[in-house]
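In structure tokens, one chain follows: the form predicted on its own.
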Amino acid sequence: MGLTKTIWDRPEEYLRAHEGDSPVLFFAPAALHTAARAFLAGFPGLVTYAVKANPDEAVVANLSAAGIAGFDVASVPEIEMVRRIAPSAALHYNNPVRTRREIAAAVALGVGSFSVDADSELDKLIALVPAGAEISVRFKLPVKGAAYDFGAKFGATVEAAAPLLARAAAAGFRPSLTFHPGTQCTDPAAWRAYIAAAAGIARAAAVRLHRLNVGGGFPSHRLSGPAPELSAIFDEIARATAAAFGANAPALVCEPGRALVAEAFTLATEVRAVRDGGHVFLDDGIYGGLAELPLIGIIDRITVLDGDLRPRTGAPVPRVIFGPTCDSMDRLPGEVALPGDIAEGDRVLFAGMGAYCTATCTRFNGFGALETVTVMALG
């Protein structure tokens, strides 16, 4: 009997053999090692991984082995996966509302930093944690910038978050700030704006801050064209600290999720029907790896592929595209340009599709599977 290959060079030689299986995830682990080193050659201070955007155990082992340190986890089954599979690793429990039991779960994991942006969550945090611990008032602003707000669910006012601060450096916990600009923010304008307003935060508490978490949003590659610079948000980030802390600034942490994962990973769809030489209708939509282009944009990153796996060459025509389900819901946002002559059977892969494809996936009406299959790089 002869063996099983297990990783593929790449995603067309795995269609070849696998005529009819999709869809299909591709995961590339070299692109996830670039990804890591980029953050952690750029960004001044500490890289944890935001677990929420990509929870497969692979994704979490391969940046523990690029030398990611830290986790930005959001429940109990994320710190207890990442204990399996880094146990040294430095956990961030920054879902600001937890219960109790969730609480006491963390401390005897040994999670020592905490956010919170009330008062009430605050108090539980301070019956149930050791002193000593790390506690980052989570704060907001009206900043524009992103793709979506993260401050309409969670965040302090400036005005609220001074005094919670200042109580918890009171209760004996190293004092910090966090705050998130908002997802797929390409303004660096946007950091500068927070880390100002953090260092009047930590003024008016009368607390020097242990560290400052500039949080997550950092924009993946999603439209076609240059990808988002990185290394201009890196710096607008060290020379805002500089600015508003002088000798003062505290040690800064980020926690990117999309930024890091989403150029490892490919998703290869099929085309079910060109209904009457119009809409087209993909074995994935909206209920499975595509969930959330319709809250934040396309990926037009899209490259179709004919019965062969040759490249379509047609003049793009603008098209819309419906998942398989029977919901008239499962939709594409707008109208997006693909092949004149795209055919039933062709293949339609979506690049940069990491972040949050397989994480916020259902199986509505039967469909939404996901292969992911281990690829020597994606192009």
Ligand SMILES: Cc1ncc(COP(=O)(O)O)c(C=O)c1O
Second form
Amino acid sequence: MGLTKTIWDRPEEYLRAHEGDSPVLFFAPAALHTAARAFLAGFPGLVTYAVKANPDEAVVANLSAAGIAGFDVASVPEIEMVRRIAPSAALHYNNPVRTRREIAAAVALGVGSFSVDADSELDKLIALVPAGAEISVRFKLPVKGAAYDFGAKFGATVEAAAPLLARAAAAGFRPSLTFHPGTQCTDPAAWRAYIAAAAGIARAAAVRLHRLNVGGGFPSHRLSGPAPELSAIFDEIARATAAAFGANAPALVCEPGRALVAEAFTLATEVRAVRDGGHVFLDDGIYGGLAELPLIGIIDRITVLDGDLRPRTGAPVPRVIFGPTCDSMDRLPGEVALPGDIAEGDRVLFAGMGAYCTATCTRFNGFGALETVTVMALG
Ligand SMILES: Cc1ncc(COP(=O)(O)O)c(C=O)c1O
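Alternative state: the form predicted in complex with the named molecule, after the form predicted on its own:
Following is the full complex, with the preceding chain placed first.
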């Protein structure tokens, strides 16, 4: 019958059969289901997925099958895609700046929840969204703990959030609050500060919150050593909500991107050259699947495989790592410890690469054709 194998056992099995020079992204649906189960079992509220982190349709389909019933969407194409794959899922349009055309399209596609962080944006929603929909006021705090701060672009100050919330409620919407503590946020105290501030905003607005969306920002496992403990953050969120709201506690929502999807993908690159006293040139870099590294730091969960796909065991040596383009900016941050015997043709596998990898990959200089291959397991 000439059946082609489309699901491989492990990355090594595929790499043995393919000597291509494009980087390959290995996807293990089983790992995605494990992450979804951890959120569904541990988070004290509704778990939604921030599609922007990885908009691969297979990711959305698998999360939906795993029981994720809501999606945070940022654009009309994302709304259309999720509607097609998970028609009954709840859609939260939480990009706080939208054109009137986009709002009208979202309403027509059945979106019932929108975020807002400015009066000018609330004007648009009041004009176009039927009363009864959820409007979540997005607010920001100057708290630390994340790899980078999202407050520079979005979010009303605490002072501005209260009148905005009161106005949304008075216009007949279900009033909610939302925040994002910043991506790769490893400090549970950031959530505690935001939740306490949310209770203050609701009091100042004299509004009983419909829901509190505690954002994305949950960290993934980037550095070797123990993985960040999501359960500590979930517990802190439950404790902080009870302490701040008491008997008036709103239902909770979260919208992780990174922490749901990161662990389900491994990026396999190839060493194009080892040059100039030991600099390593890979076939992927900051214009491709590794775009995020200069922004939020290195992923050092790296395995180097030799030509026979056996792990290199040479003593680690700090290396400069360059990507394949002609741009000298195309370099991973700092120096990365790689086995001293690394050589041309070796494969360098980065674990935990499911988030903001394909989503931000360019084809600069003709590189960056990231192929995705499904595997039973990544390691
Ligand atoms: C509104 C909103 N929600 C959720 C996320 C997902 O964040 P993370 O991937 O850090 O969980 C983002 C990321 O940009 C966002 O803008």
